[in-house]
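As a starting point, one isolated chain is supplied in structure tokens, in the form predicted on its own.
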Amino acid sequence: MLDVVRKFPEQAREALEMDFEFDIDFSRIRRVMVAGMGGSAISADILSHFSKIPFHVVRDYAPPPFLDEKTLFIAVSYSGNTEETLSCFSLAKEKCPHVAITTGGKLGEMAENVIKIPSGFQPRAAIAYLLFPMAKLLSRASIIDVDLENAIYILESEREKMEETARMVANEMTGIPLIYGYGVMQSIARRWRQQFNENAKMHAFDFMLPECNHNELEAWEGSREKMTCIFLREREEGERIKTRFDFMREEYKKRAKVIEIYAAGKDSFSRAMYHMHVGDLASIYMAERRGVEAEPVNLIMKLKETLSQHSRSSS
């Protein structure tokens, strides 16, 4: 597991080069819906906050109802075979221009317009195809303007530090980890969560800026856990949310380990790709040091066998 998220610069790289074409009306958009789950709904969230026009992410079984021949709809699974995503998908094919990112599966079979990838992967693995397709797909129809160049040039050249990043934050972490961030560092808070869930098999929880400041803030005053408070920040932050995160800082430290982590990248989508690598990272690291294996997913595919056996019960 760990050589393969490693190479995600060059799976970034190679994903930018994949060619496609569809017969989409782009100047008729006027809203984008994402429907998917896990880390494919993760790249859906990266990009949102980009998007020049609404971009709504489905993580359920229907998308909402102002979906119309207006919205474009993306599917992303990278088995294909994601029962959420394809129960969106079925109620909203008919209605309105899609494009399915996957592997294949029943919704490589169901969509008119498919960017096929790369199977073979684990899908939180694969999150180079499953995003920098989608961006520029998004870049050509001039509803995110993104220099994705730029952030694989940046993964590129920023490798070392970004290992060595990781490291120490598996390394230092002690307790439960608690991962902040403001703008698209939300999204990459998140993603850091669900990393450490599945790749450590341990518990995370990811907080947003400022929101976090009317509720989380107060908990710290009867706080007694051993947990270590991960800040994802940009050199370019606007002066009130460097005074929030100082203020967290020196607060946080009173009880608990902070780890502060600052990106390289001239711009927001290249720091992002950058924090994003340091945690995918630093969860298969925290896998090492707790002595169990990243790659595994068990209660997820037993779940998926429960769901399974009770669909063919009920049929």
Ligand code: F6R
Given for the second form:
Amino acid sequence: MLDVVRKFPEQAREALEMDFEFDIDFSRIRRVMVAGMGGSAISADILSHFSKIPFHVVRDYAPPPFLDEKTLFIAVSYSGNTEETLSCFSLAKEKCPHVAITTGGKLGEMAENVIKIPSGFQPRAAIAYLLFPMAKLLSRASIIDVDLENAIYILESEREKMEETARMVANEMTGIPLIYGYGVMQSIARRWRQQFNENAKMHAFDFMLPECNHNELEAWEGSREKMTCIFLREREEGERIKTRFDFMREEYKKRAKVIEIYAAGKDSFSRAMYHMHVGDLASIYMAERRGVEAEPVNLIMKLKETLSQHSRSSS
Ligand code: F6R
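Could you output the structure for the form predicted together with the named molecule, given that the previous block was the form predicted on its own?
Full assembly next; the chain just shown is listed first.
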């Protein structure tokens, strides 16, 4: 798993070179809706922060009712067999132009427009293939405006720094990690949480600024648990957010360990990729430290199997 995750910069470059062409009139598109779950959905979450038009990420069995013919519907599922995504896709397919991003599976069979990505990875470790082709599609359609080349350059040139930071996080962490982010880093904080859950097999929680300042902040008045707060910061975060983070650090450090990480990169997408990669690596180092195997997701697979047995026996 560590070897695969370390290849994220190379995978991102390979994914960016993938080519596709669809007969969709993007000038008519007024909103984007992406259906997906877990390691597949997070790619859309991240890109939603850069969209110039309404962008909805659906993690459920049905799309919301405002889906219409001006919606670009993207179904993203690494396996192509995730039941929530398939259910959304079959409800949306006839109503609007669609694209599927998948290795194949049922989704690959059902969709007309498919971006086929390489198989053989855990979905969460295939984030480059799930994210970069979607970003390329949306950039070409002028829906987002992100510098994908620069993001890859940052991933390549900051490799050592990211490794070092990830090791430091895994070595210094005690108790439950609480991860905080603002703007696109809200989605990156969620990714960190998911990666600690799935790779290190541990609980973790993510929080978004400024919202958490209106609720979670107060929990520190009575907090007794052992925890590590990880702040995903940017030098460009702006005065108001800087003041909030600085305030939080001074309060939280009275009761917990606080780790602040600043991302490299001249634009917000590159900085998001930087922070994401640090988190991915940290979760694997944390798995090593805890003596657990990062790759298998036995309980997730057991539930998927239970659900499919259930649908077989009830049909
Ligand atoms: C497993 C992982 C999961 C899956 C999720 C949806 O590595 O990250 O969160 O991504 O169960 O499955 P797919 O991505 O195949 O649609």
